[in-house]
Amino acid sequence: MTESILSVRDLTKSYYGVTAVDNVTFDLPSGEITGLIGPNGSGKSTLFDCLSGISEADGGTVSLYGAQILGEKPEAIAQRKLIRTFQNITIFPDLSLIDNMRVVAQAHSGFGFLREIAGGSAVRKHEAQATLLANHLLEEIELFELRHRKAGEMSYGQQKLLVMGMAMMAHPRLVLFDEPVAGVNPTLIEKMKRHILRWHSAGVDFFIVEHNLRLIMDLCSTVLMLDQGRILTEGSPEAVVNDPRVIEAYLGGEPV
């Protein structure tokens, strides 16, 4: 039996009498990358916001690793190595490259504030290390040339994949990955989708939301339906994507 790297039981969240999520429950297997779709509005990314502490939800459970994590607030469930991106790129736009991913890993750091003014030989370690990896992650990323451009002098899709080698600087184990091709042109979306295998084959699992079909169902080997704040149905993504309900409910009663 796969082991679950999270496990989430009867969460709910509403907004102004609204339930945005529903009584979800679910488990994400170790080891895989899962999918998570369902039309605008249906509660995808208040999902992520609860998973990930941006958001308190008002009931449930959500067990990371084995550890209840609700509740928790973002700083602390990010140090558990659960990584969230979102929707609207998050980047520094006056800061480099380089810089950018380095204040991933100072917030990363553990040392806090006073330590990192203050120096010393183990933050002066932990600044060479993150240099080491910033530009290893550019490089693979194919923006090692552009590292001390500012990032708001990037185009869209520099800034989309700029947050990702951001995400990977914090060693996560879990990421969420919030719609992270949207908007980006077929050619990247092929880069994108061979840098999510290669940080998957390395040892970090992904739950993804995303609108690209084709992304989610070459990647995913699970894929989760959510409709109207509830797990609608979950399989294979074959059998989400066929199911006559997703088709009616997110296709537009047209199958894939």
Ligand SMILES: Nc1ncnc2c1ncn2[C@@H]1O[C@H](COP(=O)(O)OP(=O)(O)OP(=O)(O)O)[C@@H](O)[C@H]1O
The other form holds:
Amino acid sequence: MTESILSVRDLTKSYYGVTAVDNVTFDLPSGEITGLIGPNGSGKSTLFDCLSGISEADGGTVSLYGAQILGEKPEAIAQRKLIRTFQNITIFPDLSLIDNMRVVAQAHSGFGFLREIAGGSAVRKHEAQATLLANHLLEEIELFELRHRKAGEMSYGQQKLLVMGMAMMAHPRLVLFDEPVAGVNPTLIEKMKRHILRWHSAGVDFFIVEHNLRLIMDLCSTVLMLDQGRILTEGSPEAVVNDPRVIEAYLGGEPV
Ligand SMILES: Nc1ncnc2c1ncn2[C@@H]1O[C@H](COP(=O)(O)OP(=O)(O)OP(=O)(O)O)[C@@H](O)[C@H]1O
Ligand SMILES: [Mg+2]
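Provide the structure of the form predicted together with the ligand, given the form predicted alone shown above.
To see the whole picture, the full complex is given below, headed by that same chain.
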């Protein structure tokens, strides 16, 4: 049996009487890219919010690499190397691309408000390492030439790409991507898929929410399907998209 990196049991989250995540139980296998699909409003982002500490769940348990993390702050969960991105683009538009990347490193430096008094060589060493990693990642995602331009001047697709790069700045072990390719052109989507596969082969696991089923089919070894806050089915991408319940609930009765 494959080892599980994330074990979720009976996770529940309601908003004003609407149960967005309803008794969700699953295990994320180690060393894999897992997909999460489901109709609009089925609870995918809310599930990510609960796993990453953005929202407080009403009940259940979440174990990450064997540690119970439910109730921990997002920063603490990020320190455990679980990093998530948001459906909406979250960048600093007035900062350059390289500075957007460095901000992530600074946020994860652990120096916090002690930064000024910590001062000296430890901070400088961390900053130098962050710049090296930022340059390397920007080269990988082909934004290096643009690194001194403001992020807000980039195209929508380039900003989505930057968001991916920023997630990788935090030295993640597990990345939750919420709709990483929504609204991105097909050529760039293909490049993004190659980036994800390359990072995955370097040892990073991914849990990806996408409505782009081609991406899910191409990247994921396991897919979970959420419907009205509940896991309707899980399995191989082929099995899930051909499941009559998925076709009915998500694909409007039309097979892929
Ligand atoms: N902060 C919030 N306050 C109130 N209700 C919320 C909040 N966040 C989500 N919901 C509700 O929870 C349910 C699940 O929403 P969620 O955003 O998780 O769905 P989703 O599967 O990510 O949808 P989409 O594919 O459109 O992104 C919806 O009914 C939504 O209106
Ligand atoms: Mg969502």
